[in-house]
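Presented as structure tokens, the chain that follows is alone, the form predicted on its own.
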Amino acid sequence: MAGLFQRALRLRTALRCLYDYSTLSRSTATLSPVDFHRPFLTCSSEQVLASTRKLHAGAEGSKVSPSAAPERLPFCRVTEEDLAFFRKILPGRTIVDPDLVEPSNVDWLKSVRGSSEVLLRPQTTEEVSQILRWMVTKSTERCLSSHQTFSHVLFSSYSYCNSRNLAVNPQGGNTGLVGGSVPVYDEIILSTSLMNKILNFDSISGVLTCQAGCVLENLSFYLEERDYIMPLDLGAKGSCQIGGNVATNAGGLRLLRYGSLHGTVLGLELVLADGQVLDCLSTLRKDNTGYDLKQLFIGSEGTLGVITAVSILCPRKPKSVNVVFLGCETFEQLLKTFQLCKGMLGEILSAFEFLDSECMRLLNTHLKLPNPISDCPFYIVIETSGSDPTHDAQKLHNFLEDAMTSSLVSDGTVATEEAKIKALWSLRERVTEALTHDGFTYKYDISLPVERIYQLVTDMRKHLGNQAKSVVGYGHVGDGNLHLNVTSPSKDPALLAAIEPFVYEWTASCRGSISAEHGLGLKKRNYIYYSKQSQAVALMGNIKAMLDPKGILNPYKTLPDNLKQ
């Protein structure tokens, strides 16, 4: 059995060298990654290249969505002499089995595949270090043995080979919404999954040290027991690794009190595209010696180098928590109470949420779950943390108080016992989920000024009409977060050619930001001119190739195909 798997992968490496050299160059079309998806190829190059040509162009053949996936890279393909050096490094955590690859190439939203047949699962820094080190030395003669082999139908000159190397995908909990957390094509997956140590925990600083792939969730249970949170609460905190929310600079549900990642995270430990390990794992809370170098690979979504450790600054256990539930009959209403409740409310004010009337329909048709108040087009979520249970119930009061008085809200309910709590924010927190029940779903994550956030909402609703099932609206408003989300029955072009670029010349019109926390990953990256100058995204592609300059880690995200100098 083992020397007919070997005969077989010798026999899909050389078909894949051939079809590598014999179909792929710049002028071709764009290659999907489903018609990567399983290895061996049953049709002809051309049928392949026209089935590409179809699926990327949708429907009457339009032009080539920008979000689609680019042409494949002359990257070199994974070899049994590669398998046999990461079965060394990584023995029993070298994975091939399709059946166990086919959860690490899709993601969350089953939106992007794959076709990666390797998964790597390393438990230190240092097997990262050993991968990646083999990466970048051992792909030259790998290369230059294929075309050796293939002489008399490859091109003449190996120096293009000589250029090549094995990419790589670095993936944590695989909860991301841009495609930006799995394999374009055949990248080999590397997995922090097994990186899920906590290394040091200081009680008196509140600095937690962890490797980057501790679960969000299990960090907020470790800590609750020590008397403190983590800074960041997320949707998908049972599943998102902290390597991958610092990789994407998540944003979530408690930014408005503590901030974003770039001011709680103090340190981190990565590995560089040639395997050097960069320690940068500091604890301290002012270090003003040099540049910042860690804040470069926060939100740089694994282009720049791979975290493997974090230390973050973790605040104590609010000894007071109050969530309420609100409801108003305008958007304008919601930020007039905004204004109030920050005005009011103060230093114990944690989180200051909503969703509209059409997320509530999702929520009650799709996961049954009930309003708790009267229906209303406008919700909030408005969370207090405090150390006096006494003094933030009166401020609660009084804020209450003034809201209703001055009909601002038409109706709420307050929590103050656990489970209640966590039914509120049930009602926020599975807006995604609800979602995903509804059809295919297109999303944007944007920024914008505050008193603008709800207009995007209403202006595609009309720009639309009845092309879309829902258009619907909920978010931050605290740091001005818009997640828009429009729904069909299934993947539509033509719907999506209303959509974009719509969504990003209304955002830039406003100065707003297309990715407020997803970050651009694989669907945004040729949209980043519409908040970026080219003279800074010129800049990002200098550090990418001074940090990555073959360019092996997560290939196809963040930075745009075409470059503008």
Second form
Protein chains: 2
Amino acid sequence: MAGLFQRALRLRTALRCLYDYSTLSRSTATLSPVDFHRPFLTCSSEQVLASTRKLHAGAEGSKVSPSAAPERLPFCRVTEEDLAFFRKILPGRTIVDPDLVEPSNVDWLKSVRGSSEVLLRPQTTEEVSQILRWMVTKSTERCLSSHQTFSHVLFSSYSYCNSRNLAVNPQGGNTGLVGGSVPVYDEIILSTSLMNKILNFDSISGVLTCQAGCVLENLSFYLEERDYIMPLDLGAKGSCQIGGNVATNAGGLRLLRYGSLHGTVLGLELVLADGQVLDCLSTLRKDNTGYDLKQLFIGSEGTLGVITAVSILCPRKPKSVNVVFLGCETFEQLLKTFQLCKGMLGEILSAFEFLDSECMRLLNTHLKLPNPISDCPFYIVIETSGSDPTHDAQKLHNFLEDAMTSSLVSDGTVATEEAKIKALWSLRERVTEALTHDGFTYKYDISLPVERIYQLVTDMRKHLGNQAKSVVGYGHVGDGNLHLNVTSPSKDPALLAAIEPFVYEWTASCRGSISAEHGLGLKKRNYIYYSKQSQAVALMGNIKAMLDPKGILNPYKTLPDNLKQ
Amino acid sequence: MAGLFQRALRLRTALRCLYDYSTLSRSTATLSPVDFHRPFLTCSSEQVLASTRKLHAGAEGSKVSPSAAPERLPFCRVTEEDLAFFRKILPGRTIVDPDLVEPSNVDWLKSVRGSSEVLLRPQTTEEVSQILRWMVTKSTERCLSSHQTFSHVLFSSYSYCNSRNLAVNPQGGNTGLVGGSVPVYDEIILSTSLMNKILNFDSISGVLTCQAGCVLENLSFYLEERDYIMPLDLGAKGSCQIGGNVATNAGGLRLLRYGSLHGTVLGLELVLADGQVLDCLSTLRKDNTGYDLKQLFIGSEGTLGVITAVSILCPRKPKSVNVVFLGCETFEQLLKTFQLCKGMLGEILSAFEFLDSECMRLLNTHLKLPNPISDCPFYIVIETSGSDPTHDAQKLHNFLEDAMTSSLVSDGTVATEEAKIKALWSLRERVTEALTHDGFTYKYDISLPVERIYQLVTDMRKHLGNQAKSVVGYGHVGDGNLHLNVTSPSKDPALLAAIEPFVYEWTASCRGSISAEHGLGLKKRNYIYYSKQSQAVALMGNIKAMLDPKGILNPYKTLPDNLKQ
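Form predicted together with a further copy of the same chain structure, per the form predicted on its own context:
The complete assembly is shown below, putting the previous chain first.
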């Protein structure tokens, strides 16, 4: 036992240089969009539109990719009358300056770009309601008076306004990875960034109620001062907003311990497509009065309603947190380590993440992050959090001893101080950033039975041969969630054609999910059938048609193009 | 510290006689329906129907209670042709013998009674699908050919078949408390009792997949042999079925630790009203491909679809379980004990339940269960479960020392052996049973902000004065869930009028829920507006109309009578 800790201590010396990077916060270092190139800034809107289509369709593609945007639907275009109305209700917060709108038109990966000319920044639910009400009534009235007869309205039922309304792109922190958070064409961007008030925190129950635009990290700081934590944590936490987290059913690093947002979100306030405010903002842990409507909106990517407020159950802040970084020779050993870990760390296990040696190479090469242990094919990040530092240390000690004496792990290091913990975490969290420096990245976010998750990486490497620059795998072992990434010096349609649909077919053959936590957004919407039965997708379409009959909320996202609505 | 344990030891001697009751399993003692009176068994179906209406309406009531059943909707009546079809697909499992159908017509509380003449016992999803498909097609065709013209069908849209179909009452273990699990009139009972196969258990991920009719306790036994447990536990576990648990979003005793079924259920297979099989039976922990449809059905009380299979994430079996039974002088002290407990027991806390001295009196009087500690106004049951017996005992020790030295608790006893743990648990779990011996019981299942939960009991006592025989409070402090029960020597409309709507108005004034975990069923459907905004209820109606346009699934339940569908 003592030997193990001596070994761990010895290994800690190797971490010294790593600690130099600890000032790079895991939350802000990865997602600041300030360095975007803005090649379209000086273009006219027609040029932007043309470029957008090209970008969406894959500039070099000979055939249209399923992830390409469909044709623009015949929504209204914004008029001066609309702007006058918006300016009246949002004075100083109706943004039309192209330079100021631009960052909201482009996603963090710079992979998709819309051409919206209007960014609205409401501060209250009532303002969101007024905006949407305007879009479905006033603008409709105008369109109707100029274009349609009453008989048109009477006989074309649900769809009569589809071609006559303004479309809306609800936007939180714009940190999504599937093109769900930016407009595709000229949809009005409805940003929740100024809806950033904490409404209430009950220190007895641990229930936090806040507006949708609160940044996740700010909520974490607020709670930590009150001896609580948020039940979710993401690399994007410095930018992402809780409303966006809920709208995309964000998973992240604490899901293993605290479960998904379907369990921790207690209430939502929403504005529906017609401007109606749906108050499901319960703060109760239990409420079985009718259908749990809020669940429908968790993970619906802003296509069913705009989330304006959230109440969420927060766990107590752990009194002790430890992070261990381990190396394994095989993925089988890694899985055995996971099983051992679940048994021996039990209730204090809060994360079990992995990265492969290719990830480590990219971290070394592009971010100059050194490997704190000796080179291994696989690395594990384990986090424990508990209420008694002595007990936690002892559990961890026992586990490490077992793991090392049984040769499941070949090397490792332990961190208990905050700065060191952050440094170890950054090895896992900054893989995404390292990949952006490696070239154009094809990203896949796959759920699989846990024993299969690395097989996909191995098979993909074999399948691609030397077509790809790097093929890397990392992710949340505890949740059966693999992030498979393939890089290339530049966009490469031939490479893409080799990856897809191979990756989706492989996943479907194991009844996996082609999007574990990123959602479908624009990019993956047409791949939904790989993971969902056609009857289920048809039912989703019915729900969309019921809640947003005019299809104005985040069009072109989540649902496939071939769906009848 | 040693003093505390000596004190606890001394108190254990008081438990000796209690252990004699440990053979009364907490799971089977409370919910066996074998002793039902069957006053209607020899009646004709007309007499049954008349009696049913009277019972639902409140026999002695001068005006119709909101919990009374509405008029029978014009569903078809079962014909010989229907029976021939059912017998063909369910040979020997189409039950029409009134003696055999009877237990499924009456709820466990004997408070509501239907008059169904047919009980179907399918074994497979395909059989359920065939049954429902028959009901919406064959029986419709027959009705249409005899009663309706084609133009009727064409022009009355959604509602054209409402008056021409057979209605269905999906039934699991029939342990519900709000009249949701039995027919109201002559709905065909579709029992899942023979759908009791375990389909798969993945010992790496802990995901169990099984048919809907598996009895909760059987699943627990199965899992415990494999070092896992179910994430939910109820007093009714010896009878209730997992499908019914999911359909009612059952809460129970482990919710504090493992969260609600919205978080732990990973997949559902359902048969929709038209017989279509909806396969959402994922076993993945994460899947963000489109809307999470299964969530809609969790807690929908069989009104949107019939659950035929469930996959659920199961926690590891804890290596150590301890139960403490404590006494407090005031509810304020009890709440402070809860706060202390959350902080000191942290991740090993798995239940924090309470009962008041009136509950203890009923346990003593009706079930001869003695109080294991000295008399106190309030009693707490705390359960810990963890992975290290030594650590758990030490955490518990430290907590108890703090709680007793700060005079938060005035007496207590500890159990670590299984039989003793069961005996202590039975004090909490058998309150429901004790109440049934005390007289006619008016039951309320309320969610409130945790600091308000006992105020309602106190206010109710003041409000009722000597009108009631007993007014008792118990429940899940950790979840803010109060079970308020009022007994009377017999049914008493005047007492009921004094309780309702007082209890609902009181609850609504705190933004509480008038049904925390029991659901709305038949009895509470019309009270939904006390906890849900009218727009939300209207949206529920739209969802019902979309999924079950003919309204054949569990009619008269969950949604209020005045809702347009």
